[in-house]
Structures are given as structure tokens and as C-alpha cells.
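As C-alpha cells, one chain now follows by itself in the form predicted alone.
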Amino acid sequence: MRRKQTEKEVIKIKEESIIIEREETLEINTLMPAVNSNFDDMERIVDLKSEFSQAMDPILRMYNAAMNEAIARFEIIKDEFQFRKQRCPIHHIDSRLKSADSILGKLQKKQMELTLTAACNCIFDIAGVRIVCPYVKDIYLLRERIMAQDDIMIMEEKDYVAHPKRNGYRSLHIVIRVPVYFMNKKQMVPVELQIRSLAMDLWASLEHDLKYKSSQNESNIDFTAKLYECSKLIYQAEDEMEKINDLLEDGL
């Protein structure tokens, strides 16, 4: 089906972000049963914890129908891959559904509304999938892939593999939405996508776990000067193995 023609598109690029702003919004009351119609104001139920997780659920259903459709398009791009006997850019894949807690504290801590409208229009990454890919190289070709998707659209794409982040993180995020089809109607979820190397994943997972312990000693030390030359010199021996890979196939 065709996208409406009447529909505003507000395309601001950036060095660092290319950012497609669109009018269409989420309508939650289509999945919301009725008994639960009351619900779109958080503020009023946070403290009703089960009430909350049930007002909660249908809209994280629809996230995690929309998850596992993004999951489904890169199992098809990595069975192609396989069935071709061709060399695989992904590693493995990865996702994470966020609770409805980590909801509403996001929205409290960008000083949002308390609904779950804006929960569903203003927080794009709910569901998440990260790709974790062997090279570089790969990152962009799964990008070129999934852009060339027709049905899905993209919203945000944060280029952190080119512009890398002061403490050395890199990552190519991209905000998606996917067809998710529902009894009545069809609805466009937003997904963030992560796209990395193994390289990549492996400072970033390393990186996590330092934060993590910092926060527990409440260290004030600034590790993010370490943390960058770390970054360099993963990144300098995965440059080097891919330089050798990529010899390697074009002896093949």
C-alpha cells in the first residue's frame, strides 16, 4: 500500500545524523482493550503497578511483533548469504524489548508527558535489535540492504562508525518502521536498529561494564580520555584484519 501523499516530510541533515521527520503517529486506542481505554495517563496509574503493566502490555506486544519482523528481514539477508555460499556480514543479532518501567523513567528524565501516546510517538527505541558484523565494510552493505526494503521507513540514522563519539564508541543507529498488521489495521512501529562490528561490540560491551562499576563506587575519575585510546587500538588491529580479509578474497 502506498504511503499517503498528503504526508509532511522534514528532511534535516546533519554531519553527525540524518533525521526524517514524519506526520504519522502510532494510535494506541486501536490496540488498547476496552476496559483499559482510561489508561493514557501514566501519571495517574504509576503507582498501580499492576494495573500499569496491563495498560502497558498490548503496546508491547505490537513492539515486540515489530522486533521480531526486523529480526526476520537480516535472517533472510544472512540465509541469502549462505545459500549463495558467499562470506556472511552477520555475525549474530541480538534484541531487547524495554519494560515498561525503563519506559516511564525515560519519558520522566526528558521531561515528556506521562502518556502512553507519548511513549509511542516520542521514544524511539522500545524495540531495539543490534547486528554485530565481522567488518566494517559489512555495516554499510546491511544498511544499503534494509534501505532498499520498500515497505519500511526510515525515521533517524546516527552515523557513529564515521563521527565516532568523544569517548571513542562507534555504531551505525538506525530508526526504522516496520509493518506490523493487526486484525483491522496495519500499524508503523518504530525499531532502533544497531549496526556494528565485533570490534565494536567488544569495546562497547567492555565499556558498559566499566560505567557499571564506576557508578557502583560513585568514582568521580573521567575514564573517557582511556577509553577513547582503547577504542584506537581496537579499531587499528580490526583495520588490519579486515585489510587482510579483504586480500584474501580478491585472491579468491
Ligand code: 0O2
The other form holds:
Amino acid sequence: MRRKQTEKEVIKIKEESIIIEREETLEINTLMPAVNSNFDDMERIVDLKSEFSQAMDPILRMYNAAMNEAIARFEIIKDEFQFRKQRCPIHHIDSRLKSADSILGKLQKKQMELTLTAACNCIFDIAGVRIVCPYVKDIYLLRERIMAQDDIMIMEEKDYVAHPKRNGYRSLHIVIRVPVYFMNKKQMVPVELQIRSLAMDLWASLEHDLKYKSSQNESNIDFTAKLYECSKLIYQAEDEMEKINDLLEDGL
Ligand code: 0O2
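Switch from the form predicted alone, shown above, to the form predicted together with the named molecule and output its structure.
Below is the whole assembly, all chains and molecules, this chain first.
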């Protein structure tokens, strides 16, 4: 059953989320000049994936611009540390833009209206930037730095570092809105940041791979407890290494 779902409803589902800003919505009409307005009725075109992709194209370009804007903010932070000849809190940055197909899939999975408007105002990880840090303390340093940028809006924060998932997944997720000037209009476009340490990234990458393999095998074995044990080992080693770094950096 499909039902209309507002941004507020979607946010209410995420009990653990900290909602800081949620009223902003994206105006997408001006981004669809070549497209018949009926395209906003996605129920009609759900079977016409290529047409959906065409309708999404200008919108995805705007999200791509937002993603680049977010990356630039972190590259500037990186450069600042290099200039000061200090240890850099950023090891590397990855990014990805969700495809039109996978946006459609997510709308269906969440039983949302299959419209471009719902895609833009209810799916916040169309643009995703992952920042991988050497140590856990760097995650919070970067959080502080990004929160201090007054032209960025913080929409939502999920701290899986302080509150790991049952399987051991850890990462700090923050949805921000960054200003983008696209087709002569300023829009505050959402970008999902995942800030995590190298150890958290190692665990998540391997777990992602294992999950994929077990879905291919149609395996019914639940590896959650085993993965949690692995996460404990990895994070214990990380913690010890961070302590050594503290000693070297702060002489504690
Ligand atoms: P991809 O390809 O990385 O984008 P929502 O995004 O709101 O629909 P949810 O679960 O509320 O769903 O969001 P949440 O908890 O913030 O997690 C979303 C993303 O975090 C996932 O995106 C993963 O990238 C990552 N993630 C969350 N839990 C796990 C986990 O247990 N293992 C791993 N490896 N990654 C995780 P997508 O959309 O699943 O995939």
C-alpha cells in the first residue's frame, strides 16, 4: 500500500535521531523545465525507468554539486592541517551519488510516494560523503569543525560511535544541507556525511562484503554475534593505538 508521507513523518520514524533542522524543502520545479509536470506522478512512470532517470538528471546534478561542495569543505580542513604541519584528522574521503534506480527502489522500500518531490524531501542520502579518520577523536574534531560552519544546516545526527548497532557497526552520520547555486537559484541541498575511523571503515567494508556474499548464497546463518565479536577485537586494537598516539601527541 502506498501512502503520502511528509518529511516530518519520515523523521518521526527515526527515534534515535537528533533533529536540528527539518523545515527546509527543495524546490525542484525549476529543475524540470524539459519535463512534463505529470512526471511528478511517479506511480505512472514506475515502469519507465529510463524516463525517470531523465527526469532525475538535473536534480542529480544539483546533488552532485552539493556533494562536491561538502567534499571541498573537508579538503579545506585537510589543507589547513597540512599547512600547520599538524597530523591530519582526515585519512581519506569517499563519495557516491545514488542512481535514479536506487532512489526509486528506496522510495518503494519505504512505501513512500513515487514522486520526485518525495525523493528530494524524504531521501537524505542521495549525495553521500564518507570521511575516514585515523582515530576516533578525529571524528568528533571534524564534527565540531563542520558544525561551526554557519552556512551549513544540520538536519539530523545519528551517533553509532557512541551507540553502536547490534552487529557492531560504528560511524557518525550527520545529514547537512549545503548551499548550492544551480540554474540561478540557491538551494540548501542535503548531503549525508558518514564520519568514521579507519578501524570502523575496515569492519564496515568487510561486513558489507560478507552480507553481500551471504545474500548471494541465500545463507540463513545469522552472523550478527560473530561480527560483533570481530568488531570488539578491531576496536580494542584501535583504542590501544589511539592511546599510543595520545602519548606521542600530548605526552600524557
Ligand atoms: P549505501 O550504498 O552505503 O548508501 P535510511 O538511510 O534512513 O534509509 P537507516 O538505516 O535509517 O536508513 O540509515 P542509517 O542507519 O543512517 O544507515 C544508512 C547507511 O549507513 C547505509 O547506507 C550504510 O552505508 C551505512 N550502514 C548502516 N548500517 C550499516 C551496517 O550494519 N553495516 C554496514 N556495512 N553499513 C551500514 P545504505 O543505503 O545501506 O547503503
